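Given as structure tokens, the chain that follows is alone and in the form predicted on its own.
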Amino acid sequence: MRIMPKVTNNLARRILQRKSDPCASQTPAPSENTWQQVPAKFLTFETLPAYTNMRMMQEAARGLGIGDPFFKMHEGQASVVTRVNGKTCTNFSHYNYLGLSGHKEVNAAAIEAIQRYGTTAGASRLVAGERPVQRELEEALAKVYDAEDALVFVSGHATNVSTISTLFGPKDLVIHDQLAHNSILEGIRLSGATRRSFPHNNASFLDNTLRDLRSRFERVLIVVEGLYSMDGDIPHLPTLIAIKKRHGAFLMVDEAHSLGVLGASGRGIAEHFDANFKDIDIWMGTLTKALGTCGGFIAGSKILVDILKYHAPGFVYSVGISPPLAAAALAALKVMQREPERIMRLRQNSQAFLDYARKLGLNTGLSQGFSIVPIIVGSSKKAVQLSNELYERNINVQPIIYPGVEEQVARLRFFLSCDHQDEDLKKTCQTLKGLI
């Protein structure tokens, strides 16, 4: 077969265009090294913005004659009790809402898992990674939801990352609470769609900014926690549908902290409420904090699940699931199926405590008593002297400062569980009123 001239001319030119580039060498030669024409401060991690701050954070604590009340050692399980560092604390520094974890039912269900799928799924479930417990798991999530299906995660914050980043994009408006987890904010930024935020559950502001933007993007995502995890506070769910379905919207609604915290049964926001679980389009939650293990997962329509399923990086290229924590997790779905008790006594060691801390003058900020209650102090020094003085008492709570929180609302942040003993409840609070 005869060559074009012209066919061959111009393949002869990206020959030479390629050994001219330097750039197409994989192995450069010595002399073309350009090291050593970088600033040094580019060749160190310790010249990064966020090293720089944590070290300026530390010393700060250091001249404040204040400790470091993070990254203690606990030596046994999350529950009201720990043990950190050969001290016996009360704990309320843990998201063990229901007393799930370390249940022996949870645990025997995580030991035959073990036994039957060893300690890891061993692939992506893409590919070699799919178990019968995974599923079942799913199966089970989807009918609290009263969904047509449930995809489950390895993580709660990539869960949020994944689903935001696979499902909208640049041509689509994102809408969230002020006070939104930093995996939705992740999301949002990964997903290249415009982001915008509204007043902390002020749904008339919501209402109007999409009013005056809807129309200039294609799909609008509104998203929202069932209960916010610094605060201790929940949305109105029922506003909240309205205003989707009035502006052709998306709702979103991140149960991290509701599910087995809200509703009689703790199938979450919309128990709470009475509404109709099928208005909300994505149901989002973990598995880390009431149901006592690690992960996160999706609730909603089969449309969705399928497209995460194929879609979503940190499923498609992550390791599926743990099989002893999927077993573990759905022994403990089931538990808390079959004893509501433990919700009702969450609740009311949770009012307790928020009852206990208003009589005393503690400033509880927004809680409403469901598993969170802060106290806000003020300041950062301030919530790191309290915690550190509260440990010295055998109490563990831990202190959210700055950037975590704006300044001025510094705080401790405890979280309550359904075993706390009323008289701790009601120490903690008389302890922590005589030191502030």
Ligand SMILES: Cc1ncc(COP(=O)(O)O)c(C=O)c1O
Contents of the next structure:
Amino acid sequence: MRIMPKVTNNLARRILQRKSDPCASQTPAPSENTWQQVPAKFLTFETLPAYTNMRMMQEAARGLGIGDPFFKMHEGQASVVTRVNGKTCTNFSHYNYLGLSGHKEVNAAAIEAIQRYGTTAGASRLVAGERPVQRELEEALAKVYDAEDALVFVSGHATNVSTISTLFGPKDLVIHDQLAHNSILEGIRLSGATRRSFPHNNASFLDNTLRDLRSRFERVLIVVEGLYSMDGDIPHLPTLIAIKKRHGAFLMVDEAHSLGVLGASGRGIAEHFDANFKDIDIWMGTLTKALGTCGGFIAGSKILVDILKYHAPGFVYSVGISPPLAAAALAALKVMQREPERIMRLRQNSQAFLDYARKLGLNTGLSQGFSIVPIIVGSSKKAVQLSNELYERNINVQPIIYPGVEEQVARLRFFLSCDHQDEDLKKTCQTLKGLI
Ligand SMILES: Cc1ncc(COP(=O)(O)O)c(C=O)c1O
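Moving on from the form predicted on its own, kindly provide the form predicted in complex with the ligand as a structure.
To see the whole picture, the full complex is given below, headed by that same chain.
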């Protein structure tokens, strides 16, 4: 009975509103305020652990007099020499392994595509339709991987997330190398599949796990990388192929860092081991490293590509690769194929850097000298300090710190390029040795 006057009042107000406001019928009456009951910490992002951790680290670094080595502003392109704040540095912090970003043919292809198509794909390719250059790039990538077809996404990270989560589900198992990239882990998480990992490059652990677990799942996926991005080593592909066949599993290889780097003509880890490309069910790669642009791709069977084309959210609900980027990546691929000497020079530089570092007693971890060489320094603080001290000496290299890697293996990560000069490689190792 008590609430009657309130109800009547509300009703009267609504009727009156409807009369004066033609849109009122669509506007719900405001409900009670609830925000006063919410603890203040949930009304701000400042209390998120991600933010508080970041602030703590920044304050600790300031207290120790260590400058922030991240987000430096570079004045030119990502190449072996860079200018930061007017200072010229030898640069080891980019993936431009083959010097193809900034290459005149690659730039010209992008400019021509801009003049013809503008800078956007318009919308998702399902909506906006195709531009010939997008399909030409996919056909060229499919050829590299001896695959029936390929599909290009706008980001390498999104390629892994979308592909794994589209193909696998709660009744499946995905087992990955312990050092797998975050995009692989996010894809598995989203898929709802059971996740297991195996110790880095430990094929017998993988084999035994599958022997024990295989029968409990429908589909099983093994995911590895062609070249590990933090450590610079590679898996033994022939063994993985044997294991996947033995247990009726699919094998996915992330070639982000191995396309253009491994194999005499840059076709990646299968070429390196002279393996049959068709034994790998899902080839994943990026356009962001050796091909010097932006985007990711999947190469494999026509069925696989068709499923992703119509179902992968990162493709269906995301804009298509922009024509200038597709044209640039295609041009870069052509230069790579025409000039295998770039791959040879990259290999020589990587091997030389690894040798100089090892001879000086620097800890290069597992690196096999294929474009990525870490120098493990044992703590995040030391890695940041060394990065800053090298920068003062005109050498730009980024630290990799916890949680990117375990604290005790915090490191400086050197990316090598075919354009580095031998004397710069030697000098860098000597300078670093003098600081450690
Ligand atoms: C192994 C691996 N996969 C996927 C990615 C994501 O690629 P992108 O940077 O093109 O989004 C990276 C990025 O560095 C990577 O190292």
